[in-house]
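Shown next as structure tokens: one chain only, the form predicted on its own.
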Amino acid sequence: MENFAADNSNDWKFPREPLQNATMQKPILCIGATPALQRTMEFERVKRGEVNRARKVTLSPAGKAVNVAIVLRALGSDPMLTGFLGGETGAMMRNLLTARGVTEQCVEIPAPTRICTTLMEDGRNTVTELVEEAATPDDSEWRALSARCRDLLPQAASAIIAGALPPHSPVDIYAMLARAAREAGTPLLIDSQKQPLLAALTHAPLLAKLNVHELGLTFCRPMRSRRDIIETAQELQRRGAQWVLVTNGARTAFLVGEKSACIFTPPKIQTVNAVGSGDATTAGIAAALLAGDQMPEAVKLGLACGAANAMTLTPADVNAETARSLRAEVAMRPA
């Protein structure tokens, strides 16, 4: 396939040099439906069906794009959230995100925002995750927050879709932001899978970003090559997606654009909870691009960026340093 340096299919455009100060003032705005208090429990050995008593409970804030919006500020990015939240937890959220330098503009919500347990062995290269399925709002609560990013999505460098929708949500909901993106001329970014994936494709994302395991169950296929994985990225270009990209945890990572692909091999590292990775390879990619990186520059930020992730005991806990450190390590090649 052809060089990336000839691609230039792209209908949003970061511009090759950094942008100018006032456009970097801009938040980039990070929606997610479905946050989460984490709940990040430490054992010597979890014993199924007796009694298992914690050494240490870590309490942090996470969801995607919670954690997107932490890794954000983290690389030096202003983020801004949205989403929703609601009760006691709701208010626990606020603290440690504001705690963490993140500002938030969620919609509040009666239903309590929703608690998810890890739970780390000793000496055990395994994570287990006990994931608490979100409220589904109601009407009034998703025109609410439809409001809320129409308000705010002229006013960001870029947008930032991350997560699965809360059970029985319409579909169309990711559509509906991403037309409102589009016509605030906001370049968005998406990380989701299945049908409010597919539908959102058709108002052109600079990426459509998921994992294998999520791209087989978006086409109801199996992935079983890299052949597979490729054209099935392709057939997600051509639905209306500027770009593609697939990750595969530590292992290969296929980016897609509509005159190239491209092969990336993430960085070597001692994984510790790699939980979060996926979010903080988003958040790499959209500070790599707002700094005027071209998107495979871009997506080496990114995987960087989730190998830094990998090595923290809590999601989102990502040393900048670190990251730029590993950014080298990181190998690209033509598919």
Ligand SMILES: Nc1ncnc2c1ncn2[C@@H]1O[C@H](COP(=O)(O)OP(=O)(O)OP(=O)(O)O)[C@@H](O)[C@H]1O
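We call the rigid core whatever largest set of C-alpha positions still superposes within 1.5 Å between the two forms. Values in this document were obtained by computation on a predicted structure and should not be read as measured data. Numbering follows the first chain given and starts at 1. What changes on going to the form predicted together with the named molecule:
- Annotation for Lys268: C-alpha shift under 2 angstroms between these two forms, rigid core superposed.
- Once both forms are fitted on their core, the CA shift for Asp293 between these two forms remains under 2 Å.
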Contents of the next structure:
Amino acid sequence: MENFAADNSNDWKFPREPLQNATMQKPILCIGATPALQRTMEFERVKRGEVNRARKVTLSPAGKAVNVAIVLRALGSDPMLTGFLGGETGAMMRNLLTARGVTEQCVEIPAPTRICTTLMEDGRNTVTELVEEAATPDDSEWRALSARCRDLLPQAASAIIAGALPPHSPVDIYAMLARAAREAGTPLLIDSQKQPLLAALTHAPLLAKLNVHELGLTFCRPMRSRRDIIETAQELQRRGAQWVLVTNGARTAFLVGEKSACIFTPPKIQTVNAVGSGDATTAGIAAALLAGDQMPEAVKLGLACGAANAMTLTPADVNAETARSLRAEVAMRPA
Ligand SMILES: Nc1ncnc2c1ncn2[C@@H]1O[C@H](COP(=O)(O)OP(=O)(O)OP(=O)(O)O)[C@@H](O)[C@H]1O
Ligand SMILES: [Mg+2]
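Could you switch over to the form predicted together with the named molecule, since the one displayed so far is the form predicted on its own?
Following is the full complex, with the preceding chain placed first.
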């Protein structure tokens, strides 16, 4: 395997131009079909089967693509969110996104945006998630999202697809969006798994990113060793992704390109809550690519953002300064 430094296959997509370049002013399009209104309830202790009174309740915008957009904003990038929003909860999402500086062009649907509830308890570093599934969009709603993406993709510096599809969705939705991105000449990063991800690879996304567990599920194979992970990531790469990144929480992450593979060790941190670290990773990579980094270097900022996210209780609460200083602690070596 050649050294990763020689693998510049994203050169043509992200020219090393100064920040003033027109590309830099274009937004990063974040596409996610399952946004959620997050209700975080804080308790001294939660006891099942009893009346539990919350000390504090906070509403925030959530969902994979929403998390990516929020972290991009924290990093000083310009995200543009699209997906589905509906009902009063959708209207609340719009207000909350505006308050966080995230611009959105979501498709309005009749089904109310789902509410997901997080229970936090004093002195515990784990949270309890009560997840409502997103409503299944009908054909006309998917067509509306597809049209919205086709409008927005040519104006975007890059695009990110993040998260699972709503239950009972057509498996080729991401493939259709990946084709639209390719036709628009907009580099695509996709964080998904199983058939929707595999189908999208045909359209050569710049990066396919997933965690080790999702990689195993995608190929119905146990991931027992580094060799298993690298070989399976290489299979994803051969199916069409230009780069494949496989993360595993605090453990080693693997980046596979056409001519190279490398191994990253994330920074050592005090873990508080790692939910959303994958989303923060995607955001960090996209921001670094846009600033002119090559993929392996961009992954360093991504993993640092993932670690910075894990240091805080709230998903997508990433401090840009912390992430930039953690970047220096990400170790990278050829596989
Ligand atoms: N406990 C941790 N310590 C250090 N870094 C972490 C930790 N958890 C996550 N990270 C960083 O974030 C990256 C992505 O994390 P992870 O593999 O947990 O993503 P994920 O499973 O896709 O998460 P999610 O889907 O909830 O966003 C890791 O590769 C690592 O760099
Ligand atoms: Mg993830």
